[in-house]
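So this first bit is one chain, no partners, the form predicted on its own, shown in structure tokens.
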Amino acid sequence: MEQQVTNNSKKLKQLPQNLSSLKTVSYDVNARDKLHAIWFLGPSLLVLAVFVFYPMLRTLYLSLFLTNNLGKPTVFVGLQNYWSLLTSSSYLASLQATFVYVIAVSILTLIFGLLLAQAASFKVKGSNFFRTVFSGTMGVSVSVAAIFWLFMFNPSIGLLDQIASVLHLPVINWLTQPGWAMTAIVISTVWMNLGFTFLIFFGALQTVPVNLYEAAQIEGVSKSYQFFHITLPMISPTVFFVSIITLIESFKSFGLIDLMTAGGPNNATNLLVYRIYQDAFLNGNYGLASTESVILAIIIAIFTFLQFKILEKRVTYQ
């Protein structure tokens, strides 16, 4: 017995060294080991370079220059192209009508989303049929919504005005006054969006345990207090990541702009994507396009930036 203990305690004196000699421990890497990641990683890393890092610096390159119509750079004028868009009237508008569009977007795709989700995790009858009509409109094109929308705020037969005459309520021109024409494009973003973000939301409601909502009925908690207290900071980490795509989605809107108010009426809803493929695809202008997409990435990673500095506190990581 004496002589096991004395065989574990040099076992045990032996341990630290042993230990420090497997940290010392290096791992060479063959010539062949190499190869093998060059042709894992060459063919991804060659679609980057083509698809992403190379358009990233030729837009940077051209922001400098004014272009021809063929887009080969002419003149250089240095920071002179970002100047003219940060004093142009028109510039300006785009981009506050592009900051009104984003935070309405952003906010209200939150909102219903989560409510949406909220209201599916009930188990009660017909709570299948109401999820998959919830996220419906993940299967819906672009172009088909248009049309759909198109329709619901067309002035003549339009659902919308319909509705309003039998109420006796004065009929709307959606998409002919440029306040309207904001918030019906608003409307169908929101719509569009929400079968993504319902879906995100439901996940992360399934992953709130029981156990909590039942202590908290014990306790006698109403809903709303177990709402904004146990399932918010419970689904924190979702809300978070669903608010910064949401974010940067809603910069980059544009097929239903394009499709039914293309920008108009005057520029109401002509956002800064918008205004980039007007300037470079059908003005030919595209040492300012470029300047403008730019402008448009930096404005991005400032929100993004700013989002993590404020959510990233109230996130709370289970």
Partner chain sequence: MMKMRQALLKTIGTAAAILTIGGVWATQVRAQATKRTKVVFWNEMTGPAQQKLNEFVKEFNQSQTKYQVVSQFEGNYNEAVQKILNTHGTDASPAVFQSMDISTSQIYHSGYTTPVQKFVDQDHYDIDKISPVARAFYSEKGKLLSMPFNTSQPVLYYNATLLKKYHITPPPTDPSYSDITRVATQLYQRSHQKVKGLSVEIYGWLFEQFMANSGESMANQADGHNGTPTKVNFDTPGAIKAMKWVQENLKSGALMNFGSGSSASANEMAAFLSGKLGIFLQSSADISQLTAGTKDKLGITYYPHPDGQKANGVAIGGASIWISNDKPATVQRGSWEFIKFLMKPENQAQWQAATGYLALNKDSQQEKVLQELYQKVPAAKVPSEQLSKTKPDETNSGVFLQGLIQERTLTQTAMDQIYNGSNIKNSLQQAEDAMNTYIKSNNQANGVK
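On a predicted model such as this, the values are computed, not experimentally measured, just so you know. Numbering follows the first chain given and starts at 1. Take the two forms, find the largest set of C-alpha atoms that superpose within 1.5 Å, and that set is the rigid core. What changes on going to the form predicted together with the partner chain:
- Superposition on the rigid core between the two forms places the CA atom of L45 2 Å or more away from its counterpart.
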Given for the second form:
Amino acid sequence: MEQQVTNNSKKLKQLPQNLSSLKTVSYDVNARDKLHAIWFLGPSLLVLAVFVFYPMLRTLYLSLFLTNNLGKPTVFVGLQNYWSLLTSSSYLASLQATFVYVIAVSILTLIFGLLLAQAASFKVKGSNFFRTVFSGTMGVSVSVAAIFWLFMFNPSIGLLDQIASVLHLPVINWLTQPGWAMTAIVISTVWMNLGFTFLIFFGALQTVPVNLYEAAQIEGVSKSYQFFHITLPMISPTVFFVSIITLIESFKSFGLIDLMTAGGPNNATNLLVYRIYQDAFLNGNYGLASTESVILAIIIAIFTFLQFKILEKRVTYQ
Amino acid sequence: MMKMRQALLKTIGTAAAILTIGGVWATQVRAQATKRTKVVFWNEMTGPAQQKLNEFVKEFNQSQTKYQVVSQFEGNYNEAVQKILNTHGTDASPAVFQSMDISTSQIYHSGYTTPVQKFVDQDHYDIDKISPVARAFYSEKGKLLSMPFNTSQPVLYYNATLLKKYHITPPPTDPSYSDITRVATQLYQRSHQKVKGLSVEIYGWLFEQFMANSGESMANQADGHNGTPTKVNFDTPGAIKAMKWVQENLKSGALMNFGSGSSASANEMAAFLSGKLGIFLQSSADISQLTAGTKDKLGITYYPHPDGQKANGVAIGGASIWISNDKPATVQRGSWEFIKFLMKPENQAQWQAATGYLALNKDSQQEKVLQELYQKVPAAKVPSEQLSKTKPDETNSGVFLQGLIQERTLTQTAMDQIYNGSNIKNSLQQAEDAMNTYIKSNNQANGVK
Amino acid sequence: MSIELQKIAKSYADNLVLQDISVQIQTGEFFAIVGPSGCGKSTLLRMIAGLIPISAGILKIDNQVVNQLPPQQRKLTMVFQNYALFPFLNVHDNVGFGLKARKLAPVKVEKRVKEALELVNLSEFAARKPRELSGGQRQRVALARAIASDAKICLMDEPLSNLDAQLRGKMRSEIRELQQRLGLTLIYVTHDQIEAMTMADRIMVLNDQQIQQVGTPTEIYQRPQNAFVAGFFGTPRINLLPVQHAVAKQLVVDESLTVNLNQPLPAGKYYLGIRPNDLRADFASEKTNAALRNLEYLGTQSVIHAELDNGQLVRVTVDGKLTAGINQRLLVTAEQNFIVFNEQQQAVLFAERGKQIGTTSNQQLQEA
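To complete the pair, please output the form predicted together with the partner chain; the form predicted on its own was given just before.
Complete assembly follows, chain above in first position.
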């Protein structure tokens, strides 16, 4: 998959050149070709229209309305939904919490994923065992992960606090204190992400030719210099890919929050997607939920765009 | 080659025979079923309640030949509400369905249901046998909208064995806040802070009951029973007293905050069952789980009330059963027959024994199965007594308001803040303002002036 | 900078890969290690480089034991088969990578990179990325990197095997020229006998985990110690014809294909090694002893594959183009240039234009 993405991005990069060359060469597109094109593209266009474009437009439409308890738009309010959200302190708090969460999760996932992958790449006895263990969370469903971490964080019988009490450390109410709840959710999410990230990074590390390290070794290049100046640039497409995926995924985080904190305490973990869920499917407030969806989509688009702008400069495709 | 072909032919022959037999059998079964009127019943019960409910369905189908009730599980309460509203008028919609307490106003205002009062009147059904508090919850201006079914009230649970161990006098059956504070503090101190005294989950339902038990309405228009509410009031004296009580116990360290959400109640239950928590407020439906989960003796009291005033009684929670109006009269009649079956004294008694939900038929208390239960677990009688003792009024019949989920979210956020030490009045006021804004726009969207 | 290998061995678990490798490599020598794939030649090079540990034996560089020294302290550099260039760096930065990592002063780095690129004629490509270069140019970047490191020992692991034949020829002379000019001690691993023959001062032939022979290209070609070495060098391959020896001063393959011995050999089984250009083919003769089975035309010469009447196959080279049909009869005879191997395939006799020299494996024979 990583390979594919790399290839696609490569194609994307090459696209502008191809387009400009298209301008100079005029293709003779006859009617039959056009018909063929419609036959081939039509079905996928239809699927996109039904399942992507229509819901998108519908969401945009609903975001301008108040909806009644049957979910029907009844009163047109223009941008009032947007205005009331952007001036609501609780929504702004959600926004801030989401940024904190997304950035923390993305960065920690990347760092720990890379660390584990690098550690497992060393050819020592038992490294196979660790490879299996590290990629283990791939096979863990959100609900199982939530149960596991709920037990870890449990205030009376939880493992973490039992360890803390043995070590005479202060006992933390992980999920009921606003600051700690966010920490707990971040830890659980990073843990969940690690299996996939580890596997992708581990695979990428294996594609770095051993000769590069040997050449560096012979020249007396230190291990850390090798990591930052050989390993990182060599796997930069993968790092880029993982960072985009992780970022988007963490914006969309839902399961762990629903199961562990339900957005609490005091909305400390009430991230944007969870809020949308609550407003749409618990409060039946589809108009407001649509507005929140539109805002979230814009935010993700901006983040992804920035990431492409900033990070892609540092990515080398081979 | 020849052999292979023979084998193949044999296999095909056998398969064809099986298909034919199967087909004939299926047609016969279908033929039998089509003689009866099909009544699709949507429910959201899980665990032992689901099991018992399916037994009822089976028994009902066997008890008569006119109707065939088909029970379908629809996930959790919240999801079910959306499905009910979204499928109405289509082939996929249910004839009779279970929906949670706080969706009552929403379901009623959808106009998708036939009030059960219609059938009560047609049949001259003796509705007085059914618990008046439960009925009050699901009534609008005295008219019964749906039949209360799985019903519980919040009660106070305590670990009697633990209290005995630390030589603590148990709380009275109808305790005040200070009664509970005493027990909780003693337990916390005498156990050398190993056992937490008390937990009050951050749960909007409990907050509503603090107000109900103080005799205060949350929403105007008599908690919505007289008309669509336009305003709520959260920072009432009763609510403030209850929150002060919580903060007082938090300060002393006796109260354990488990937070909100499903994990909170699970953690709370786990702590209680493992003897690390002495007292907690929770639904009476938890009783079967509690008696099964620990060998310690279980104590139960009524929901606590403010000092210096009498308990006004608490509202119920749970869910009720509704009849859809998008089905022909015969199907609706079948739905009603099924509801009547469920409400029979013996069935209600079995229901309580099997699930912990309260038997709503007054005659159920004389049933053998309940008598045996009370003998085995004397405390199990307390919730039933609380229910029968409660006289329904404007404040303890539930809040008839659309957007109760929003109300719960907001009151829970306020509780969260209060549990983390913030000013009670400010937090409640903030939640109240947010709720009033919500009500205003919701009423606007639904065409209520 | 001389290099000395004393009884070096390498084993993985119970698996012996190399044993008893001893050789002394002189300062400034171009030393080739040749052998078929899997013979352990790259392993040997990596042990010298310090990339993998030596299982047994002693490795000395400049008379100092370096077995335990990490690669960077062995003062050598290495060029890899796939060049080991960093795809994300341009030519300039690739060449300067190690220098920069070792925190050499930027001015010095600049100077060395510039010089190295000039030496390999790549100055104008300094800003290009490896993927924008041809195979030969990439190879030269790798060379430049080795040059820039300023080490006096250079190890090369099949550096030309990814290039096409023409480019290979060109690079051979370039590498040789550079080595001479910089006075490098160069250890060059290859599986290509032509590379070894054309470039090296001395060649080490490896097979079956051990040294088969060490010597100059001429020695290796003309005095192969055993049938393996004889067969490995020279195209087309040398003919190795089994002979049951009984006649005192003659080795008889068949009636017409015989060689004369100056001194008698003891009776027994031998292998007669005759290079294809030392056999003669006569299609005009009335007397014949073979049939043509295949004919390869190479331009200046043709290779005849013939089957002797006793069933043995022989290769014969003749000048120019030959017009002969398959299965045509011919007479195959021998010049008096040949090598005799004993039953263990060790050389016992070298015959050149009538001169015959016995080897240590054949104490009975004296120079005739």
